[in-house]
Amino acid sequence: MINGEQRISRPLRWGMVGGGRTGQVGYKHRSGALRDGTYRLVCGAFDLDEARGRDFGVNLGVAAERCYADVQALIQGEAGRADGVEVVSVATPNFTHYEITKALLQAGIHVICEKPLFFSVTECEEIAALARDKGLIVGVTYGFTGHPLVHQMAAMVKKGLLGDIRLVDMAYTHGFNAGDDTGAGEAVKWRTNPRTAGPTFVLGDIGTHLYYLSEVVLPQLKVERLLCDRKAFIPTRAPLEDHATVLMHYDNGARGRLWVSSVDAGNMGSQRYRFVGSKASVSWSDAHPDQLHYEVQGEPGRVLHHGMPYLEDESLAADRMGALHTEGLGDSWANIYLWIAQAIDARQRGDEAFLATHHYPDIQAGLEGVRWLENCVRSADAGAAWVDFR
C-alpha cells in the first residue's frame, strides 16, 4: 500500500509548460505529481500570456522570476541555476508536443508528457533515441492505468486464472460533443483541428487510453490486423473523427472492439472493459473503479473490491485509501507520476537493475500509442479496411 512515505531520497525539482488556469489538465498533473513528496514544484512557463502565466504561478507558490513567457525561457533560466529543474511536465495541446519534448531533452531535462505523444512514429523513435542517448526518462500520463484495480487484472492474466484470452472489449465514451461546434472553448478547437490535433480526434484524445490499458493488462497480446471505421458526425470536424470503431486481430487468435465517441449524448463519461479467457472473464469500469467484476464460467459472479486481502499483492501494492474509501483518478495519477519519479532517481543513480523491472508508462508506451493510431488512420483512409498491423 502506498502512504506517503518516501520512496525516493529527495523530492525532484520539477516544473511544468502549460497546464496553467485556463488549461483542463494542468490540476491533474499538479495533484498526481505533488501527493506523495516526490516532486517539489519550481518554476514553469504555465501560459501563453504571460503575464496571466506569471500571476498564476505565483499562487501556486512558485517565485515570479522562475515563471517564465515560454519553454526556451524556462530552459535558459534554469541552466545557470545550481537549483535547476530536472523534469518538466508537457501539457500542452498535441502540435507542440514534439518540440517541446525535444528542446528539454536537449538541455538535459527528463520529461513528462501528455499523450498522444507526437504526430508520427518518425518522431517517436527519433525522441526515444535522443532520450537514450542523453541517459534520460520520458514518461507518458496514461491517466487510469495507475488504478491497483488494472493491476489486479493483469495479476489474473498472468496467472491464468481467465485462462487463454479470447475476447477484448473497451469503449470510452461521452456526448460532451454531441452538438456542433458553435460558441466552443479553445480546447475543442485545436482538438479538432487537423494542423494542431494530429490525424485523430477521439482516437488520439481518448482511444489511446483504451489501448495502453489493454497493453498493461494484456502484454502478452500484439495486435496482428485491425478495422479502423471513422466518422465526424459534426461534419465542420472532417476530415477528423468525433467517433470511431476499431476491431482487431491479435497475435493469439483473440478478437478485439475498441469504441470511442464524443457524440455519445447523455453519456458522461466513461471508460469500459472487459477480457475474456477460456475459463472466466473480468469487467471495469472507472464509472464504478472500486469494483472488478469476475465472472466464472459455471460459477457465480463476484464482485472484488479495491484494498481488500484477498487481492493480488500487485493490486495491493498500487492501493492508496484502503477499502473503505473510493480509489479513483487522482489515486491514480499520483500512482503514475510516483513510478516515473522512481524511474528517474533509478536513471540519477545508475540503477540500471531496477530500471529493467520497473514498471510505468514510458516512451515506448509513448510510441506504441501513436503507431497504433497511424494504423488506424491507414485503415480508415482506405475506407474502413483490414490492414496488416505495422
The other form holds:
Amino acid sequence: MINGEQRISRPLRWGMVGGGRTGQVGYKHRSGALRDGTYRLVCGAFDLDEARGRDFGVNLGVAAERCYADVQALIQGEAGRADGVEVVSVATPNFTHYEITKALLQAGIHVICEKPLFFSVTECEEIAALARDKGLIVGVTYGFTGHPLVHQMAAMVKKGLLGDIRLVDMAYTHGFNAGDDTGAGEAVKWRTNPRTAGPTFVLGDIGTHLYYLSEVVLPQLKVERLLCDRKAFIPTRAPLEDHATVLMHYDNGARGRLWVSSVDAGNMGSQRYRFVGSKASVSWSDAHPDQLHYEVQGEPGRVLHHGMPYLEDESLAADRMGALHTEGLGDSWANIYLWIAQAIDARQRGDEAFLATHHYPDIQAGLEGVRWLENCVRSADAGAAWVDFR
Ligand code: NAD
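Output block for the form predicted in complex with ligand NAD, input the form predicted on its own:
Expanding to the full complex; the earlier chain stays at the top.
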C-alpha cells in the first residue's frame, strides 16, 4: 500500500513546460507529482503567454524569476543554479514534444512527456538513444495505468487464472466532438490539424491509452497484423479521424478489437476493457475503477473490489485508499509519478539492478504507442487493409 512515506531519499526538483492556467492536462500532472512530496515544483515555462504563465506559476508557489518564457529560457535559467531543476514534465500540444524533450535531455534534465510521445518511430528511436547516452530517464504519462485493478488484471493473467488469452476487446469513446468545430477552443483546434496533432486525432489522443494498458495487462502478447478503418465524421477534420475501429491478430492466435471515437454522442467518456481467456474473463472500466468483473466459465460472476486482501500483491502494492474508500484518477496519476520518480532516483544512485525489474511507462512504452499509430495509419491509408505489424 502507498501511504505517503518517502520511497526516495529526497524530493526531486521538478519543472513543467506547458500545463498552464488554460491547459487541460496540467493539473493532473501536478496532482500526481505533488501528492507524496516526491517532487517539488521549482520552475516552469507553463504557458505560451509569458505573462499569464508567470502569474500562474507564482500562484502555484514558484519564484517569479523561475517562471520562464519558454523551454530554452528555462534551460538557461536553471543551468547556473546549484539547486537547478532535475526533471521536467512536458504537457504541451503534440507537435512540440519532440523538440522540447530533445532540448531538455541535451541539457541533462530527465523528462516526463505526454502521449502520443512524438510523431514517428524514427523520432522516438533518436530520443531513446539520446536518453541512453545521457543516462537520463524519459517517462510517459499514460495516466490510467496506475489504477490498482489494472495491475490485478495483469497479475491474474500472469498466474494463468484466465487460461490462454483469446480475445482482447477495448473501447475509449466520448461524444465531446460530435458537433462541428465552429468556435472550438485551442485544444480542439490543435488536435484536429495534422501539423500540430501528428498523423492521427483520436487514435493518438485516446487510442494510445488503450493500447498501452493492454500491454501492461498482456505483456507477453505481441500484435502480428492489424486492420484499421478510420473516418472523419466532421469532414473538416480530415485527413485526421474522429472515429476508428482496429482489428488485431496477436502472435498467440488471440484476436483483438479496439474502438476509439470522439463522436460517440451522449457518451461522457469511458474506457472499457475485456480480456477473455480459455477459462475466464476480466472486465474493467475507468468509469468504475474500483471494481473488476471476474467471470469464470460455468460459475456465477464475481465483482472484485480494490484494496481487498483477496487481491494479488501487485494490486495491493498500488493501492492508496484502502477498500472502504474510492480510488480515482488522481491516485492513478500519483502512482505513475511515483514509479517514474523511483526510476530517476535509481538512475541517480546508479542502481541498475532496481531499474532492471522496476516497471513504469518508459520511453519504450511511448515508442510502442507511436509504432502502433504508424501501423494503424498505414492500414487505414491502404483502404483498411490488413498490414503486418512492423
Ligand atoms: P491544451 O491546449 O489544453 O494546453 C496546452 C498548454 O500548453 C497550454 O497551457 C499552453 O499555453 C501551453 N503551451 C503550448 N505550447 C507551449 C510551448 N511551446 N511552451 C510552453 N507552453 C506551451 O492541451 P492539453 O489538452 O492539456 O494537452 C497537452 C498534451 O497532453 C497533449 O499532448 C495531449 O495529448 C496530452 N494529454 C494527455 C492526457 C492524459 O491522460 N495523459 C490527457 C489530456 C491531454
